[in-house]
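Shown here is one chain on its own, the form predicted on its own, set out as structure tokens.
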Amino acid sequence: MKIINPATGAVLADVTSDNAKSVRNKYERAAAAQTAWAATPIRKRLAAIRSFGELITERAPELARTLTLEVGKPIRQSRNELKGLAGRIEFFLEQSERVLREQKVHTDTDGVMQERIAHEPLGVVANISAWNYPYFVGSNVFVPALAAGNTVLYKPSEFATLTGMHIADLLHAAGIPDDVFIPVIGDGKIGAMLLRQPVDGVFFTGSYATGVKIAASTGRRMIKTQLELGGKDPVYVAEDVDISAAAAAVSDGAFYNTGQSCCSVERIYVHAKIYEAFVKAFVAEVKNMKQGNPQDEATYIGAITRRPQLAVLQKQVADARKKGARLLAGGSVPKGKGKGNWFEPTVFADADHRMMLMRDESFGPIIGLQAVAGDDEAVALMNDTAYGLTAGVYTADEKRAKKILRRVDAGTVYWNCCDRVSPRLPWSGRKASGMGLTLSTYGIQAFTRPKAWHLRRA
């Protein structure tokens, strides 16, 4: 399997892919190792995870460079991902022992009958991860899974294979046994082979179409399934905002990581009273974003990781132009970029819901803005989507923001911020954005099965 630099089209490495026989062998190794790993004292398991975090910090420059080379992420943003990983690991280290501890929930007044809840690991977990934030998305699964006593078959995206191999090497160096965390290397066909193994849980991040296929397969087997899928995340900008500050914040939410974030802002609704002024300020912000070599410290817009996505973006541009939206920035593949996957940061004003741009997932540096008469119209449009990952409101009035966001059908909501994830809060999607959750204390329990104990003294 060839690993391609999306910024240049050059081959970075040739990697040996797994096959049906090796995937089966890896499952058998993980299954055989799981009982002993679950019996390992939790403090020892957590100590290995802590060492992993320390190794990440020590090797951050090298890891960031590899990440940028294979996914096209600007180097500063790669370093930000690695830096942010430390906080997520620390959260799991602080909370796992308490959350996983057996609980006494009731004792009869006479002391004869006691009720307890134990949290047992799922067993062997298949972690099929994503390329856009491989450290964040992967660690949301494998860190709490390992802490809870599961073994993990980790399939990195084929577009972040080298990073996935780094993750495996560092976990092993930190003290996680080789058979407890096993990388499975390959494309979607190898992922399908992994899903055919008798695993005890599947945690997938990717497209809605693939998620539906996974759910159909795992549903018949009655195993734990977590699906983090697509999004078409909206932001509403009310008329009482500081226009310059809101434009800077929302443009960052739309174009950070070249618009390839699960919770990137993909639709913007602006109160009619400030619409033209906001559009002007927003476009000015976007035109100041430097697009170029991802290894350059000044670069803000990098390469598109997956080449087929260029056609998706071009189709959305053509559709929006045909249906009357105003193209104010970008709109095409820039010239002089060689064989790399490049697309200009693109802004459309006067977009509406007849357009693919406002309905279909973009996952790239493109955004549409639409004027609204007020809060009710904004809420209706924000909810007019197949997805339900995140939604945000910018207003000076907290009470107003909460009233609006309570009416929005999304798993995560923001007031005066966007494109943000916290390890302390659950990360979950509604509707076509998926099912299940990661992060927070709920995202630790997600990797366990509760066992109810009824204990009666003779």
The other form holds:
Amino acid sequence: MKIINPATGAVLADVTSDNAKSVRNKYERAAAAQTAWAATPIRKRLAAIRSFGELITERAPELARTLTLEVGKPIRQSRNELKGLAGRIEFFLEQSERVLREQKVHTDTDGVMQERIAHEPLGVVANISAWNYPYFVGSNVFVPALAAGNTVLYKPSEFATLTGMHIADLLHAAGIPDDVFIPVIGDGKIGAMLLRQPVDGVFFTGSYATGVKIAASTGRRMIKTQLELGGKDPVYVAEDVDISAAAAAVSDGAFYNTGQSCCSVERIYVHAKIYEAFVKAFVAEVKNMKQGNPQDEATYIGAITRRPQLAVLQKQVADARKKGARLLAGGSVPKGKGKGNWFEPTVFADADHRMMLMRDESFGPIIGLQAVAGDDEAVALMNDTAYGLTAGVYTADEKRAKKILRRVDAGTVYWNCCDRVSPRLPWSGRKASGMGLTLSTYGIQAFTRPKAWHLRRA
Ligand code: NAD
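What does the same protein look like in the form predicted in complex with ligand NAD, given that the last one was the form predicted on its own?
Zooming out: every chain and molecule, the one shown earlier first.
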């Protein structure tokens, strides 16, 4: 399998993909190792995870360079991701022992009957991952899965294979046995082969289209299946904001990671009273964003990781233009970029819900803005979507923000912020954004099965 640099089209490496036989063999190794791993004292399991975090921090400059080379993410943003990973690991280290401890929940007054809850690992879990934040979306699964005593078959995205291999090497160097965490290398076909193994849980991050296939393949087996899928995340900007501060924050939410985040801002509704002023400030922000070599410290907009996405973006631009949106920045593939995948940061004003731009996940540096008459219209439009990952409101009035956000059907809501993930809060999509959750203490329990103990001293 060839690993391509999306910024230049150059071949970075040639790696050997798995096949049906090797996937089977990896499953058997993971299954054989699981009981002993679950019996390893939790402090020892966590010590290995702590060492993994330390190795990540030590090797961050080199890991960031690789990530930038293979996904085209601007180098500063790659470093931010690695820094953020250390924070997530810290959260799991602090919480896992308490969350996974067996609990006594009831004792009769005479002490005869006792009830307890034990948290047993699922067994062997498949972790099928996306490329856009490979350290985040991978570790949200494999760190708590390993902490809870599962063995993990980890399939990085074919667009983040080198990073996936680094992750495996560092986990092994940190003391996670080779058969407890096993990388499975390859594209979607290899992912499908992995799902044909009798795994005990499937934790998937990726697109809605693939999520549907995964759910269909695991549905008959009654195994735990979690799907973290796409989004079409809205932000509403009310008329009482500081316009330039809001424009700076929301444009960052829309264009950070070159718009390739599941929780990127993908639609913006602006109160009619400040609409033109906000659009002007927003476009000025976007025109200031430096697009260029992702290894350059000043670069803010990098390459598009997957080439087919260019056609999706071009289609959205053509559709928005045809239906009357005003193109105020970008709109096409920049010239002189050779075989790399590039798209100009693109802004449309006067967008509306007849347009693909406001309905389909863009997953790239493109955004539509629409004027609204007030909060009710904003809520109706925010909810007019197949997705339900995040939604944000910018207003000076906290009460008003909460009133609006209570009515919005999304797993995560933001007041005066956006495109933000915290390890302390559950990350869950509604509707086509998926099912299940990662992060928070719920995201540790997710990798366990409860066993209910009824104990009677006869
Ligand atoms: P994708 O669906 O193309 O691929 C995801 C993974 O699934 C890859 O490892 C791929 O090889 C594998 N795969 C593909 N077909 C398969 C099959 N039939 N069986 C098993 N595995 C298969 O998605 P992507 O392009 O890697 O990621 C982008 C998408 O992920 C976007 O929609 C984005 O919003 C979403 N995402 C969601 C979250 C979240 O937390 N909700 C986080 C990051 C990305």
